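For reference, the chain that follows is the form predicted alone, supplied as structure tokens.
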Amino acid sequence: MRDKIIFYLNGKKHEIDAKDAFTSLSTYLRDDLGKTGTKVVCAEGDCGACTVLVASRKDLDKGKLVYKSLNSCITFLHLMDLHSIITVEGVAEKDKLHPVQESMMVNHGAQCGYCTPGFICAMAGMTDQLKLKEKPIDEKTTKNYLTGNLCRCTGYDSIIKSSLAVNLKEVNPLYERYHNSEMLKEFEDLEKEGVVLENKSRQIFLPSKIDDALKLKNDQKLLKCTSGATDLGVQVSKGRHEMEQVLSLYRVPEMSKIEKKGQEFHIGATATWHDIEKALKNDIPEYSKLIHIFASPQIKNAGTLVGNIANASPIADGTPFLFISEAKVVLSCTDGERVVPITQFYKGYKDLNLKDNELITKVIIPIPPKEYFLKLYKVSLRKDMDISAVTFAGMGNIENGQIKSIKLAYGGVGPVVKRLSTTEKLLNGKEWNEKNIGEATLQVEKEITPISDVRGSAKFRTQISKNLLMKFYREIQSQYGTEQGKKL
């Protein structure tokens, strides 16, 4: 067992013991190592001006590791063990500026220039993505790359001009610069154990096996289990929460792996929703286009779907569409496996369907079949990485006119998100209509139980509720009804 944290920053190898594991990337930098172009304004990963670039061994394309964005404010130093992190002082060569730095000069990129960092670290990781795989930058990939990233007094404009401007040919790519076959070496090496910090009360757990984090589970029961602890680290660097006890799964390999198996996804605990957002783009588009919006690239880079599971917050989401799929949480322990759907998975607010020695290792994802229609909303006050007031995934198997299976789920309208087994009942078997979906709004408004808060009033989330379901119905029958020559 190792009981040191080891990382490479801006191409230099780091050592940190156990006092300093707990500590944000943020406040390492900027305190510690006096790196202070690193900025921290929102300190909850909403801003981006704290963003850095990571990569690990999982991150190999070619032979070469591809950087991504990364909120170093609410990223705790444990997270970074057998990682290479480049930060702004590291984006410029030697007395040489980026051509991303020399592009944001050019084109009047910055005027205060706090946010500036941060939109420097996520242009020059778009460019290295870009340059590796032969594309072009646009102005949809940069805003894309750039969701993240708030500017108060620049203005957009000048910096999409900014990252338009860019020569490709003329970036010497940050994964050849920073490419160390030693390095590679070293990390491959040590993967293969795993790590444990100790520090007064406090203590980290990386275990590289899953049978040795099962373990562990079993013999400290109270183990805060962790991925890549985007929310908790919000909860952390407001002081809301101390962590005591802590046991991350993201250096047990197979548990970050995505496998198509039939004709269902089984998403480990530690897959990003980046690498969903990939790997079900094809399969369920619906989905994907949904995890496009809810966050910035750089929770999508450590955030997961189980972690998104275990929060259990009502307005996640995610959860509504694996209500509809019916999809299983595969909780294991030292005694073995137990496969829970996700509709018995919630018992109440926060409260789970989740022994004390268990761990969420898996969730398995049914694909819709090809014939039923899949929709998937979320009510917000911004459309892209935006908390949700109301949330709704809808989905229907219809013919001849006849609705013969329909699943409904809302989130933010009651403890937990609710499937509305009743309004499906009223549903199946009737006319495909306005008149009968009409009817089944009345239903709706008696299913749910929402309340009032900063979000919304609870008669405000009721009339969307009901809306949402008129709109589920109304955009199908745009899309595949009889206005377009074909029948349902």
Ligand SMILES: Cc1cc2nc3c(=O)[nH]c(=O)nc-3n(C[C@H](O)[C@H](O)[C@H](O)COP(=O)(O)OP(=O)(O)OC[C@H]3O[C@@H](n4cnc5c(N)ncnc54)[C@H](O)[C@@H]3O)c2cc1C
The other form holds:
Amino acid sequence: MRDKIIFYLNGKKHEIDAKDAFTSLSTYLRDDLGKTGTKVVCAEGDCGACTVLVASRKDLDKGKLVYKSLNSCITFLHLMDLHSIITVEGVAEKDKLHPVQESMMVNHGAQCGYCTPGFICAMAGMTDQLKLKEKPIDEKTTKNYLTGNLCRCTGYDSIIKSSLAVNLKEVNPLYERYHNSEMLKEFEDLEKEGVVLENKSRQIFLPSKIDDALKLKNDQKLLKCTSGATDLGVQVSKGRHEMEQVLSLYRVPEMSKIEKKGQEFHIGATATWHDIEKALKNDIPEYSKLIHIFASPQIKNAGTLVGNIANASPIADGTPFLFISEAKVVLSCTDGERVVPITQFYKGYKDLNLKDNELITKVIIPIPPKEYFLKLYKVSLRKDMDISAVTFAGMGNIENGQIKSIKLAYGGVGPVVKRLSTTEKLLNGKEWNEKNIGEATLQVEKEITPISDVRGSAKFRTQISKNLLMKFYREIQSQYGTEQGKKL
Ligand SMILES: Cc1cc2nc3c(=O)[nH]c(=O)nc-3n(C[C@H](O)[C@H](O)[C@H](O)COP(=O)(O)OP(=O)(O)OC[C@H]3O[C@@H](n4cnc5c(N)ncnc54)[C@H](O)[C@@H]3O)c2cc1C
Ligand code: FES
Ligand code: FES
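Cool, the form predicted alone is there; where's the form predicted together with the ligand?
To see the whole picture, the full complex is given below, headed by that same chain.
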């Protein structure tokens, strides 16, 4: 077992022992290395000032490491084992600015010293990815890549202009400049063995085999499992949580897999939102669309569906769809596996049907049948980068104007995400018309128990919930009914 974390930073090898492995990457960069180009402003993953670019062997494409953006303020150093990291100091080439830096300067995109380094990193990552895919820079793509970067002075126009003015031909990509076959060979050799870091009462386990992980969890029931640590990273950064004994599965290769098996997707515990969005695009486009407006690229490059499920927030965006698609959670321990329907996984607020020797290793999502209409809605103050007030998932099979089957789930209207089984029963078999849906909205009101908080009052949430069912009806009517020129 290795007792050090190994990564490369701007091409130079770093070895970290247990003493530093709990700190955040941004603290290590700024306080230990004096690399103060990386800024920390919100310290909770919201603004992107601390953006760096990272890649591991999982990010190899055509033999090259494709760097992705990450918020270093909420990334623990121990999650960087066997990664190559590029900070803003590594973006320029010796004395020559990166075309992105040059353009940000010339086009007045560089406005303050806090946000600019984060924008530069996110944009440099974007130019690498577009160059590799031989795609041009356009406004929509720029906005997508920069969703997680906040400019507090709202100078977005000149930032977007700067991005559009970059000539991709002039970009010498990071995947070429930092390509190092010896480093990749070293990573390949080292990834077979696990890592254990111990410092006083603190322990970090990074096993490379699932059996080792399950044995560790069996022996040490209090081990806290992390996936992308986007939730845990914020809690630690804000002093709400101390990490003492940690187990991460990110070095277990099969845990990051997303497999399509027949009419199901099997999604491993450390598969990121970014990869899930891509993998489900053709088969469950509505879910991919929802993931598209989930958080930011920096968060989606680290955060996972399993973390979203285990965090058990009633407003988690990922779960309502799982309730109506009747997804299953695979819970593993040294004795074997339990497959639990997601509808039976939550016993109450943040109370999981998960034993203390178990880990979630997989989520199984059935692909909705083609004849079912699926709609997923997120109601939040802003479209991007916002926490939901209410979420809605609806799926229905309607034949000759009659509801054959309807499934409805809401988030943000009770202590856990809720399937509205009584409303479903009321609608099943009925005619698909506005009158019946209107009556069903009265039942929705009876089935939910929203509370008032900063994101909305109970009254607001109730009204929104009723409206969302009507929106579901009207969207299906206009999208399919009129398109096909027949009554559903
Ligand atoms: C800036 C920002 C924006 C965000 N935006 C959104 C958003 O739009 N929508 C949304 O729903 N969420 C959002 N989140 C919350 C968070 O990113 C998601 O919930 C994410 O999916 C969590 O995944 P993770 O892998 O990072 O979880 P982690 O932080 O690693 O873990 C979360 C919880 O799950 C447990 N856990 C992790 N893996 C396992 C496992 N294998 N077995 C058992 N337990 C496990 C951990 O112990 C922890 O309690 C946002 C967070 C931030 C910081
Ligand atoms: S400092 Fe704001 S995201 Fe890290
Ligand atoms: S660039 Fe920093 S506030 Fe706008």
